[in-house]
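So this first bit is one chain, no partners, the form predicted alone, shown in structure tokens.
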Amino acid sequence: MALASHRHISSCLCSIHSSLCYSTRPEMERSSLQRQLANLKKSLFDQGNLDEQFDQLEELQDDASPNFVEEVVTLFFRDSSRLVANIEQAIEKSPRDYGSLDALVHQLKDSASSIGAAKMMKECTVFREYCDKRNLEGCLRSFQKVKKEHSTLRLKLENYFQLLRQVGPAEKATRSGN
């Protein structure tokens, strides 16, 4: 009778010890994407992709609409697309119109300045010098350098938005350290 009972204390303990590691792995499978999300966020601040504007935008959002920030920045995407490419129009059409070079490339600046984009501030800030100066070569590296920022903080931001979706709702990622 002893061995039977053993048996079934033994059995219960195990089933217990499953339970229990199969019910905290989802827990666990959550922390570490909590943990991946706020150090992709940190690395996004840290390498100057984005600055408070962007933690700004993420304290709008709130339960009635959860999906906020990254509505906002999928309408950037949207027409900072097509900002890129009448810039790309601009730039090719002879005789050039630096004035409506710069007016194009001030309205991506403050497009970007909306998200938070602080490398694609920058690289526009430097682009409308060089339409300043009326510097064609110039215009053209920083246009290239403009359009390189552009494709990185989308690919950057669309993982970013993927791994918060994982994470589920309601999560926001916090930095690392801050």
Contents of the next structure:
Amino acid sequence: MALASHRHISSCLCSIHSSLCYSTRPEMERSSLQRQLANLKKSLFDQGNLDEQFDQLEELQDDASPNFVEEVVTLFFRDSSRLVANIEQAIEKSPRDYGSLDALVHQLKDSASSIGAAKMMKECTVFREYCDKRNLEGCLRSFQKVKKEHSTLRLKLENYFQLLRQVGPAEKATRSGN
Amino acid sequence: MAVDAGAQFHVLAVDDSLMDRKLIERLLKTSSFHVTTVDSGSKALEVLGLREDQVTPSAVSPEHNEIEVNLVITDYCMPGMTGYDLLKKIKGSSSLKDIPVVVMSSENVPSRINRCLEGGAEEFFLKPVQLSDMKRLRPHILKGRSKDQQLQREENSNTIIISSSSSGSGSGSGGSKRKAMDEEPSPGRTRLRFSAGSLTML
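Switch from the form predicted alone, shown above, to the form predicted together with the partner chain and output its structure.
Every component of the complex follows; first up is the chain already shown.
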């Protein structure tokens, strides 16, 4: 992006170091990224993909553990992908073992609760209710929703961490809605 | 309480989920605990150095020879040895029973909670565990340590000398007083040798 027209004299002087320092990014580009980051964060909360548990994770991140949130989220998707695959197998198995299926969905829900993946938790709860009633149609429907939310969340969070990296290590995302 | 308030306490965290271990570790470290994480109850027992219950009392507490753990926090649902099984093993061991144990679970099941509390758990945390939950750990450790240190004084002294004119407080070597002994109407001096749980007169 050519933003030369917006650069001031002082920025020109800093441009020698611009390739090395985040802090010397052109103002416009940086604040645009910050805006995008804030909007994405807000959307994640407003849409109900995430809840305050995610804030808790960010509070635990500090200089000693600067990538904590991303690391936990990565572990979550590792666990959840495996569980989704196992659920896929269990749901297609004949005869269907609703007990095992429920146990898997339960694990998925617990995993989701650790990172505050609110929508996933809700869909898992509905899924479990259908397991309880041995309602196959209901199970299949709610599983579709679980998978969809899983993909959506993954995409949004990948964007989120990418933006975080671009904005710079010193930047901490603002609280949801603030 | 004769405990160094600045001392860093060592917590052993047990959870089969890597993600949950990472979370609990961060929570504990942020709260200034020294942390060891393991993924199973059996590994936890290894770290604790659990041996057969000692029959003969030793002058030095076994904890001095191993890594000292001030509190165990364990997940309830684990394959193999559950958190409850681990709790029972710790509480059933003469060398480990005074270590406070906290159980964590994602499920709010009253019967499960009661079972753990009755089994000797100090607390039951619902997952996801919060930073504010960490504040509840220190009191349990301090309570346990204070009792430990008292036991330590008793064991180290090995003997308590009682005189007939016992004032009933602090005059013996060691400092731990047992009501029954103070009331003992011995004519001269009676040397007593004891360890946790038993009292033999020589």
